[in-house]
Every structure is written in structure tokens, then in C-alpha cells.
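Have a look below at one chain only, the form predicted on its own, in C-alpha cells format.
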Amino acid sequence: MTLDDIKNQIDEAKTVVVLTHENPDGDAMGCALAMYNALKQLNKEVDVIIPEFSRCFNFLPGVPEIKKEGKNEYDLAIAVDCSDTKRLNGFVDYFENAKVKVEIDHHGVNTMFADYNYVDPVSPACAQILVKVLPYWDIEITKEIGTCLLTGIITDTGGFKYSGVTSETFEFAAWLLQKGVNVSNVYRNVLQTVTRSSFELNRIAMNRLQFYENGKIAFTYITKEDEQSVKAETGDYEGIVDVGRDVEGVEVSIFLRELENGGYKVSLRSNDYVNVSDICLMFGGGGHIKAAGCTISNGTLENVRDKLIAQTKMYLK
């Protein structure tokens, strides 16, 4: 499938819906927007659906053009950032209602599930993707869209620091900033600011962290009465994984975090070896090498905890 078959169906489209995943990371939000704002040069009638998000992703471009619902069909629905269809959610009807589906990913489980699929696994953020796309599509990438992208780059990241960082994530973000883009903003709002309900959260996992084989697997949690505790909203728990994998000595941090509706939403990171993905994909979940997850939905804390550190430990070297 090429990106001219793919601007063939946006040219012919009059109503875009752009989707991405659940709980969207920087990079989710980037990308969405990003289309959304390039949808918006073409003249397309386009919704952006996003039903939840961090607010620190507010001083994004196009924020406050986001809808929680959308229309019964479109002639064309794009999602970012996704690997399956499973991640849409509760919005996965606007996908499957559109005449025609598009995805441009970067993971390397993803499943091709629209009708035009463009997955580049090698790319380490999707916002990576659509620094190349959108030009190729001669769409302009302005001061607005260009935060959005560096928005999706700096995050899936790590701020240029995690291995899949390649020269031309740098030069994608040097040519940014000499678009206007202001790349210190971008890394202050998504890497470095915290809401107060975050740093709580972040302490109480902290002192909760556990090490296990030798130190090579650290594990924390929160559970829904923490959060509530804090008065955390969606988002307020990104980045805790973190805490175990900045420790000297681990490979593997396992984070979990207890649902609503029961079970437990389960981050792994890596850092040198271990393909958390593979780990994740025993318990229906994915991602990538080094940063992945899944959800389980039945089992105590612990049994969870077991299952996840007895996976883990045939990976460890």
C-alpha cells in the first residue's frame, strides 16, 4: 500500500474522522492533531475524536476543537499510534462505520487492520511518520502542526534518549524548530510539568516499589483508591513505570494499575535486552522492544504481580 493510494482516499473524502488510542500518550495526541490540523489545509470536513485525555496535552494545537462523540459515518476514518482495533475502545464504531479505513503506526505488532495500512516499525514515535508524509502529500508543515509532531516525538522518546532514536530524529527536530516551533515549551508541558495529583500518585508508588531477581525487575502499583484519594484525572498516572527502570541494576519495571471496572492496566519498560512486547503478548497485550503493555483482566494483585514476574524472569539473562 502506498502513500499515494492513501492520498487518493483523502482527496476523494468529504468527512474525515482522525481517531488514536486510549489513555493517549503524547504521541497519540501529537499525531491526531497533527492530522487534524493538516485535514483542516486540504478544506476536509474532519473530526478529531478523543473522548479522554491529560490536560497537560492542553496547550496543544486543535485541543479545543476535539469532540468526545462524532457523526453515525464518515467517508474516511484515519487512526494513529494504534496497533489494533482493540485499543480504539469505545470509539472503534466510527472506525468500522467509515467507508474507507486508514492507519499510519509504528508498532511492530500491529495488526494491518484497515483497508490501507502504512507501518514503518523502525520509526520510533508515528509523529516520526507524519514529518515525512505530510510533505510528501505537499501539505505544509506549519509552526502548529510542527508542535504537535515534536510533541509525539519528545515523548515516545524520552526526550531523544531511548535506543530507537535515529539522525534523523534530530534533524526532524532541528528543521521544527527552524519552522517556529518552540521545542523548549514542548519539552517543559510533557516531560518536565506535573500536576499535583501526578506527583502524589508517583510517591505513592514510589514507596511501594519492589525488586526481585537480584534487582533486575522492579514492581509497583496504585490502586482506584489512590487514585480517588488524589482526585487524579486521566493522564496523572503516566510516566510511573519509570520510577523502577531509572533504578541502577533493573532491567524490567512492571507497573500496574487497577481499574474501574476491575483487573489491572499493566506498563512494562526495558532497558537493555528484554523485548517487553514479546512478555506483554502472552497476556493479550503488545507494543514495543523496550515499552509495552496489556491489560489482565481477573486475578488478586498479587496473583497478577506472580504471573507478570514469573513471565519476566524467562527473559532475563
Ligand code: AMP
Given for the second form:
Amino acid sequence: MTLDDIKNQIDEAKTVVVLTHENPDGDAMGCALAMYNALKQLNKEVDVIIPEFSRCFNFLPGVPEIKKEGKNEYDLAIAVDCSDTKRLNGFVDYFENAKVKVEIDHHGVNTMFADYNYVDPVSPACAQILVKVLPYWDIEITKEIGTCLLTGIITDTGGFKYSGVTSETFEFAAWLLQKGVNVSNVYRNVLQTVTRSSFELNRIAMNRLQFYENGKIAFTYITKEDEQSVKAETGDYEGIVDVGRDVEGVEVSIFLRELENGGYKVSLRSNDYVNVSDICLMFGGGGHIKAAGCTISNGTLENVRDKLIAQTKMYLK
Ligand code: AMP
Ligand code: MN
Ligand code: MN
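Having seen the form predicted on its own, I'd like the form predicted together with the ligand now, please.
What follows is the whole complex; the chain from before opens it.
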């Protein structure tokens, strides 16, 4: 079985690198740091490489040890919460150069890019997979590892409210609480507290929000200038897409973020029946049924908006 094979590879490896997707969310950060702390427990020489992340994750155990660059070659590379090598943007070489490649993920659109792929698309968070996998490998879920894992679960389920939540999600959360994890602390850090810059970006995006198709589509955006004007940092744009999604009658919320080198990062969210992952796949991206993204490199803001709205329209009832 894949999990036993992966454990054998871990046992044989001396040096390991842990990676996750670019623009890491709480699940990416939580899984990468849980894996890092778990491998430390096994006395591995392990590097976790995450070039940029939001400072809202600074409370996570292991953050001070995160590296921006690593060694040329590792015995083993483990990617978590990542559907595609394209999303290891900028640090894919660490993965490709490793002697053995492993991935653990929960995206339905996963491309099975490693030598060993453990993918469970039913799991609402990659962290929920690790809650089972680590004990299966006889790794103790300490309070530190539990804090990382609960962070992944809480962020990817929107605080236990998305439709992907299973009864196991609550069982695991209860179990992690028994390990001493402080749920309200995690919740406050990753879901409640926003930086001032993030607040200002939300305000700008909210003022610009437009509705289309009888209010079934919400659309908004932020530009590079907006980010400069509020001194935005990595992650300050997270969550803006939810503003439109939460308005009554909206089925799909679209959010565009202008990228440094041109083009737009697209985030799509749906409420009920539209599969936004299908829409993003058409633009070379992907994600989950109700939360997906892609990058569109060509076209003006208006072009990109019109293209996305035209595609989305076809999925509306
Ligand atoms: P985001 O809108 O960036 O928060 O992403 C929502 C979901 O879609 C997450 O699960 C991401 O991993 C996934 N996703 C975002 N952008 C891409 C992309 N370019 N390719 C594949 N999956 C993506
Ligand atoms: Mn993620
Ligand atoms: Mn995830």
C-alpha cells in the first residue's frame, strides 16, 4: 500500500525536503509544518522551504526554521496540499532533483506528479489526511503538530462550515483539542484577525464589487497600485473573494488580483451547484468544486472579466 511504501522511503532517507504550493494558505502551511515537525521526531535531516507566506501564520510551531532556499539534492521530497508541479512555482527544482518524490494531497484535479501519490479528494483539508497518516506511521501527534493540523482543517473548511466537512472532521478536531491544541487561538489567528492592509484592500474591493446575471455572479478586483497604496504583504488579499460569495443570491464570486509581472490571479468560489474547478481548468488552473483558481496572463482587466463571466454564465441555472 502507498502509505507503507512512503513510510519505507522516509525510513531510508537521510535528508528530506518538505514543499507546498505557492501563495500558501493555512492548509499548505499547516501540513508543511506538521510534516516538518513529524520528520524531526524521526530524527531526519529535514528542510521545509516556503519562500513567502503571510505573517498571520507566525504562531505556527516550526515557522522560525522555515527556509527560503535549500540544498541542491535531497534523498526525499514530500509535497503537501499541492495538486500540480506548476504550483511549486519557483522551487520545483528541489522536488525534481530529489532522488524520491512523494506527494500527499486532497485536490480532485491532482495530476499524480510524484513517484508515490497519496491523494484523497474526499478530505476537506490535506491536514485531515495527515491526522490519520501520521499515527499510522507511529508518529505521535504532539500539541505542536496538532496546532499545525487544526490550522489546516480550520482554514480549508472556513471554520467547519463548508460542505466538504465530514463527521471525521469534528472527531479529529475533538481529538486534537484533547492533545492540548488551543482552538480559539488558532481560529483568531487564521480566520478572524486581519492586518490593517488586508482590511483596507477589502474595503477597496468591496466598493468596486459589481453584480452580473441577476445577481448570481459577483465580481471584484484589486490592482498592483491598490496593493502599493495600502503597503500590502503576501496574503493580505486572502479572503476578499468571500465578500461577494456571501451575498444572498450569489452563486459564483469572482476575484481578480493583478500580478506584479502582468496578468491576473483569479479566484472563484461557488455556493451551491456550479463546479468552479471545471471553469478554472479551462484556463489552465484547478482546485475544488466550490473553490478554485487560475492565472490568466493575457488581456486587460475588462477582457479577463468578460471571459470569466461568459464562461461562468454557461454553468448558471
Ligand atoms: P485560491 O482562490 O487561490 O484561494 O485557490 C482556491 C483553490 O484552488 C485552492 O485549493 C488552490 O489550491 C486551487 N488553485 C488556485 N489556483 C490554482 C491554479 N493556478 N492551479 C491549480 N489549482 C489552483
Ligand atoms: Mn491550499
Ligand atoms: Mn488544502
